[in-house]
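What follows is a single chain, given as structure tokens, in the form predicted alone.
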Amino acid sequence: MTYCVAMCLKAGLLFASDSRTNAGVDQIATFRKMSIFEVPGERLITLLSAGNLATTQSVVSLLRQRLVDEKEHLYNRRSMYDVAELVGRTVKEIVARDANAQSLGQGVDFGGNFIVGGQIKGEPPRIFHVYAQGNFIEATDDTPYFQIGESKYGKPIIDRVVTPDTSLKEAAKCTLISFDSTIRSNLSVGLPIDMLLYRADSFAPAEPHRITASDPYFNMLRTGWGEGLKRVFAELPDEDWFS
């Protein structure tokens, strides 16, 4: 299992994403899984994945592949909607041939999901949700974060602070809390944890950062969010109808 966000705001964009995989308790992994394919000065496309890891490093090394001998790639796709399509397309052909590969895996999920998200000159930033299916949806002003994985531990907090207006840096504290707090309750997501901030229309080289067990500013946000909790459970008054 594995944990990703993405949030498409008015300053810009964020992508988050998790490196645990595990296959059981005794085979747990370290994977990184943000790929990100840029242009300087014209495009920023950066790929969240979670689900089969077999087939989600198969799509991002078939799309790497056909930048250069290909007639439709990442590179020469008009809008970001171009972009989840394609992205779209390449999960199906992935899933349909291991699938009918490996017949007598009977009962494997080769299913991926991919948020894609980015900015090509000309529109504004956008974040797609690509299915196993091909399929995909577009983040929205009502809605306008995206998760994969392992979701509903970390979905309360950014419900109660995000929305279009939030600043980059507002949204990437919420961002680290909603980890912490999906870490705390599910082994299958750990740390080091990949994040990207995009600022709207700079198209500036994308430069992730890694934060690790030791990261002082995670180690004093998970500090400090688990106390506060504790001391506003505390002062909330108790109730009467029961003695």
The other form holds:
Number of protein chains: 2
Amino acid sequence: MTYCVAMCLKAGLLFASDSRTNAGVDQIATFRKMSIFEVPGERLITLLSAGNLATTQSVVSLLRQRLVDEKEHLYNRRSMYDVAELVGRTVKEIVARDANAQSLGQGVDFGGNFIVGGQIKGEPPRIFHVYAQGNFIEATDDTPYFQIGESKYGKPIIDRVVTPDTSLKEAAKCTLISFDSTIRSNLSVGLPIDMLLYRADSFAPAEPHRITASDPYFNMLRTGWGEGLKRVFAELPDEDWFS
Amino acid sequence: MTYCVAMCLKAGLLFASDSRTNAGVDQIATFRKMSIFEVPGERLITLLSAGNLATTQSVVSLLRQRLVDEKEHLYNRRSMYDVAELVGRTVKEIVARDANAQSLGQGVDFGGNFIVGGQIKGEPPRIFHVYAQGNFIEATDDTPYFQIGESKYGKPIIDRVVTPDTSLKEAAKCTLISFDSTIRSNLSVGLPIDMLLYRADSFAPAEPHRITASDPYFNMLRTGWGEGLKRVFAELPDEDWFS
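Switch from the form predicted alone to the form predicted together with another copy of the chain and give that structure.
Let us now look at the entire complex, which starts with that chain.
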């Protein structure tokens, strides 16, 4: 499985992904699930992927390859909406190619999910969730974040903390805590975490962070959050159920 | 969906279940998912159920009906192991009856999951997870709890807090917080919560609690936990990602 989160805040964008891939429990590997396409000063596009690795890798490879020899590509689509549409179309193309008659009924899921986000000059930052079927939805102020993959363990803390007014630093803190909860409870999500923070309207070169098991800030958060939860838990009163 | 939890602690047993049943989002109803069978002074058996409501209701109805006219039933099986085996056998019987040729290929999932726990005189308290296939596993000191249904949202807090040495009061507090996280993030789990606490070796008459939206202790926990989390979150330092 996989766990990816993206947030669309007034301050900018956050993208984060784990890097564990597994087919069953005995084929575990590390793959980066974050892909960045950028024209500094003009556009930044980030893709996070979950699902069938053959599908998601093919989609990213084709999107990159076509930057030079296709009429429509990620560097000339005029809006993030058009970018999401192109990603969705490419997902459908790969699934149609790979899920052929020979493989039907073999129980293979060829689907891949993407979060696509970024900013193109003239637009505000935007993020989209592109489904395995190629259609897509956009985040709004009511729901300013998307998750794909093993999303449930780490959803409660995001629901409690994140609003469009959350700062990028707070969003990063919340995201790392959300990953910690997920990694503790689910073997199929693992370190390192790739995280990209983008300040709205900066169009600065992307500088993704790779957070490993020895990252001091992440380890401080893990310890501090765990101890804090236990303290809050201990302070809440008990009920006398047997009286 | 559903959310049920059971814990097997040195102090005794805890059972809790929500009461929302849904088929899609437009057929939502309230059904108790906790069934208690008891012979005060001799045995207490509690069933929690998740999955196809027709299957789980039939299993419970047959188990109750057969208390009077069958050779083997919940009141004469000599161990909790034998009780779990009887529940599993009944699950298989119902699925075999209902999932007939006519319904094959209609995409209906006839499966039902159960947590079966309790104490029979001469044994310690025990809990089992009975799968839709009728086989089952028992909780141990390494993993003293089971969840069925929408288990992921509320798993991190249990993983952090519960050990076999946890008291029943603390276990109840942790369980209600786990339900709160689940209910906030998933529409298919809803109040009221049925909760039964059983003190080991007491064989006292079961007195389940029904926790509604107006329960003062539950509301105090919801508020206190939410505020506590936000306080811990705010106290954890930020990282300067852009330096």
